[in-house]
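Next up: just one chain, as structure tokens, the form predicted alone.
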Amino acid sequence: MVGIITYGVYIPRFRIRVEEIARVWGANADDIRGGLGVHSKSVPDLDEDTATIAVEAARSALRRRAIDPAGIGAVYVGSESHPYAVKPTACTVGEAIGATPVMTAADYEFACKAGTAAIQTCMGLVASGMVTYGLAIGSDVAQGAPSDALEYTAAAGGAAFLIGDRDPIAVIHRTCSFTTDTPDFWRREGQDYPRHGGRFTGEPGYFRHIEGASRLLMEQTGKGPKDYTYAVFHQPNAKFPQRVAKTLGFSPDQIRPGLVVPSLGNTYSGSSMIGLAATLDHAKPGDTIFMASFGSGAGSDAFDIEVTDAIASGEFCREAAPSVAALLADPIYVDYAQYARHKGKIVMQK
């Protein structure tokens, strides 16, 4: 019974309007705030980058359960935005956590949905007896160019997710793929900042493969939608998910509890996991989700998840480290010339 032992998110408290945004860029706000769905995303601290947003994420996570770091045997952190080109990401969060030395490490990298493969290949670690615990990480501080539609939500977050096979709090009961070579978002080595096919994100992008995904997991388990309390999917913005739920029979009131990117944006690897974050913070035992993130270049991984009553037990304390709802209150909003410097976009000279 191989699923989520325990589970943590970190999102920095700064945000920036899209008014702020379009007010520079003399775009017009109201027509994006109503295109995008999206009225505020979150900026990372001076001092935050991917590394230090999955290391409080992760502590989050052990925060709620006791676990012994020493039992973790494999951190995987998935990023668009990791601080090196060489040099692993993972390896900072495990001395961090105190998972080191015995534990393999890596870096993945598939656009937003890297977070999720971390999962799954901490499923099999787990399901194979290779190792106790797998720690999954979806990461990043999501780069867009200045004036690009993409700054306009590309936002600050991560969550990460203890995988195990002991007493979790939720079943991972299966999961699917679905992968095709559509380049519909990238971002070649040494730029600062990535490149989209415009209206290829939506339909041969976005919406054929979470819909691939997501028929395909229905089929293998014969569930359908009403058959899951909640659903989650990947959030570039408020419309996709809204649009995909809709189109694969999902309500609103399914969707919901996890929709957080109105008011944090996209925060790319971390996006479907701190959907499933904010969905577990409502969960009850016997509740069930469907989760379903993708990724530009082009995949969508889909799962089917149980609650179980371990998410009500002494072991588990949800109120031991901050809920998806707790770290998007009490904002401290930008101005534009703080979020470029926060960015990076504009530097000090020395």
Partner chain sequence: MSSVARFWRKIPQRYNLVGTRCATCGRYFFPPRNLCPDCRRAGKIVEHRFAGTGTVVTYTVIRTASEQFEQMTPYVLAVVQLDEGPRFTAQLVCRPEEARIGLRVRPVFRRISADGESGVIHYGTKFAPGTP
Given for the second form:
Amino acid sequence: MVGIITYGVYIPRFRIRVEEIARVWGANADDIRGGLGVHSKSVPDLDEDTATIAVEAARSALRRRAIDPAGIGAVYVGSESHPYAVKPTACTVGEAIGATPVMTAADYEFACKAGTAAIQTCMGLVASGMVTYGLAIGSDVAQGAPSDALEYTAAAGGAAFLIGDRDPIAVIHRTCSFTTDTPDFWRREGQDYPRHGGRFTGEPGYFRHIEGASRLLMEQTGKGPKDYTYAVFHQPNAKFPQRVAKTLGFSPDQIRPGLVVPSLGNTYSGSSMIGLAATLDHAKPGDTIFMASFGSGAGSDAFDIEVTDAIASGEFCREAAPSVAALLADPIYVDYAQYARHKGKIVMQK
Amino acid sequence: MRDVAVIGIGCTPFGEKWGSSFRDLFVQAGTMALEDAGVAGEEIGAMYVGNMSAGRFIEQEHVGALIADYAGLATAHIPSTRVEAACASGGLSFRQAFIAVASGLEEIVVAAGVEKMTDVGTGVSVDALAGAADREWEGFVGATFPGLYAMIATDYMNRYPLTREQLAQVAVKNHYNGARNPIAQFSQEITIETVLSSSLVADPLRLFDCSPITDGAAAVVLAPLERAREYTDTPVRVLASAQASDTIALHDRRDISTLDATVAAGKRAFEMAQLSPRDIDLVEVHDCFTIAEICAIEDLGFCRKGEAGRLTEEGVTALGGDLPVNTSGGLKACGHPVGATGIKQVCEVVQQLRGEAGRRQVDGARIGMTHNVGGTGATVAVHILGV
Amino acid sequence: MSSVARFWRKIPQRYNLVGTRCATCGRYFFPPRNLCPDCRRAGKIVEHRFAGTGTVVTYTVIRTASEQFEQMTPYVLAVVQLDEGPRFTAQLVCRPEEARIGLRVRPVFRRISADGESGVIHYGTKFAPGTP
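Let's see the other form, the form predicted together with its partner chain, since the form predicted alone is already up.
And the full complex, kicking off with our chain again.
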């Protein structure tokens, strides 16, 4: 049975508050906080990027379970902020965790669902017997254009999931996807910041695809919202996942453990995956989790997950790495000037 | 092995010399030294030149040949050798010249040192100087030269009773001396307040704890002692020449606050001269940073570890004290054209021993010592001279 | 402009603290050495991967840096002693006020420098307070 062998998360320690960003642009902080349901977002340190976050998340995963890294046959890193346009983040991660050289690797891009696409790929490689373990990572240091709505939520963070079939802590019974060519949010090659279609990102983007993938999965599995303990949806803000949960028939209690966006912001490729990790931090054997990611462009990957006894066994040690709650606690707040410096928004003399 | 004497010295003014090129500086110092020695160019048997980084500063290698050429001696085909040991390049140049004459292989030898540092921006010079440390394991991770000495200071001040004011007094003293040295880069006296209110470079070291970026050249002429009086009435004998190495990286040292290479070279020098620290009338030590002078005084054996701060505060190492240290103004006030410093130190001691040091004269000086360090202590050259 | 090959050659050291050990006398080396200073040619050198936990021996706060590190100041530089014995130089990930002699540290993966805007990014290990 293919599933999650272990997982790990990394979130940088710095945060900026929504009201600090609003102050700089002369916007109304209350309106924005109320509209998005987000009050702060994570900010990378001066020496952190998608690769360092991916490595830390992967290392956390491997600290929780005794896995010989030489058995990792594939590494895929999904991001929209890979440090190189050409030279995979996955190679750096592979080297840093001791999985090289006997492995395949590639970087993925699919806006916020590149990481879950990597999970699907690893599932296929494991199920076909091509690899013993596959590592799927979603990691980003997301950029929002200054004063744009996205600037309030574009955050930094990542999660790594090791996929395999040897005693998983959570089985992924089924996955399916709903994908179309929809220009809701994009970034052209060479541009610093993404652009988006405003309200078009809602119904034709997020909601159509998540609802599409979710209904497809429920058809295929014959299961409904009541059959799940928890649900995790992509979280660009707090409102969208709450709304889609309600539309699909999930309750606020089901999505609560996985709803990390209010203090974290939107970690793009890390978003639903960190939500899943936060849910697994709480989960007990037998719990079931429904997850649907969303990536602009656009597509949604849905997953039917069941937690096994292995999560409570001696094999897997959750305490060996920080939980999402621990990573969200004790932040260091910065002002806009520091934030701009950390995010490379200040144009320096080259 | 025969005895060797210094028969001539020459030193350019030190400072930011925008109008002088590398070649200009060398020729200036060399000419002064030859005139002082009364030696004609044709009599020179060999030349040694200490230079750390002409390659980075002026994109020039093959400095030995360049020097011989511009000294007008290339057509005489004299052997000319560049010697490099970071900031100890000058001290090693002197030692090589000493060995050439002491061995009997050469008669009249010039030992020079030159560095032209101001033709590049600060970012480049900071990076070039970092080559004196371990590039791969110190420079790569962001260590700077002041940063490495600052780590020595942090360790030292954690273990020994050195106050921030005592450390600052080293710079104050050296500026006092520098104000009395016509060739010094800085001629203004400073106070402890000047040091303590200057900006931090690498905690706890501040701007005034650090020696500057400087252009300059110095040269000396060596001859066998038995022939010295053919040229000068005031020959100064080289009583000892010693050199030692240690690990290049600070983190590999046995003791971060002790420069074992200084200890080794100092002992070898005293042994060779059959002298002890109390015989020394004045010493030029390598104060690239104030903490370096503190360690040098102790590591050369002038006092116990932990005492040099107090000695400085009490004026023992001041111009009128029992053991004047850095009467030239040291690297701090006189300036530090890297390759030239070791030779300048010899020039200062020679001037003092000849009684020609003017307002900074140490009365009755008969035996002087020089101490020149490369990097954070990976190379040390110590010389003792006497009349 | 830094050397691509020189950085690449030391990736196992920079990413994973791979050093050496002299099997003859038992001394550990990080950074690695091919020749034991005590045994020299008599020493048998083998690879050793360090766990990375250690203690701060001494430190400073760099406020004026070389060109490559100008954008990072102020940063903490320290000599760290690994639990197995060897000492080496590394940056600490902490506020200047948090640094102190004796601080227990653990390795974290960070961006050390880059060869300008278009050159290779140098990743490596810095040290943060705490135990893993």
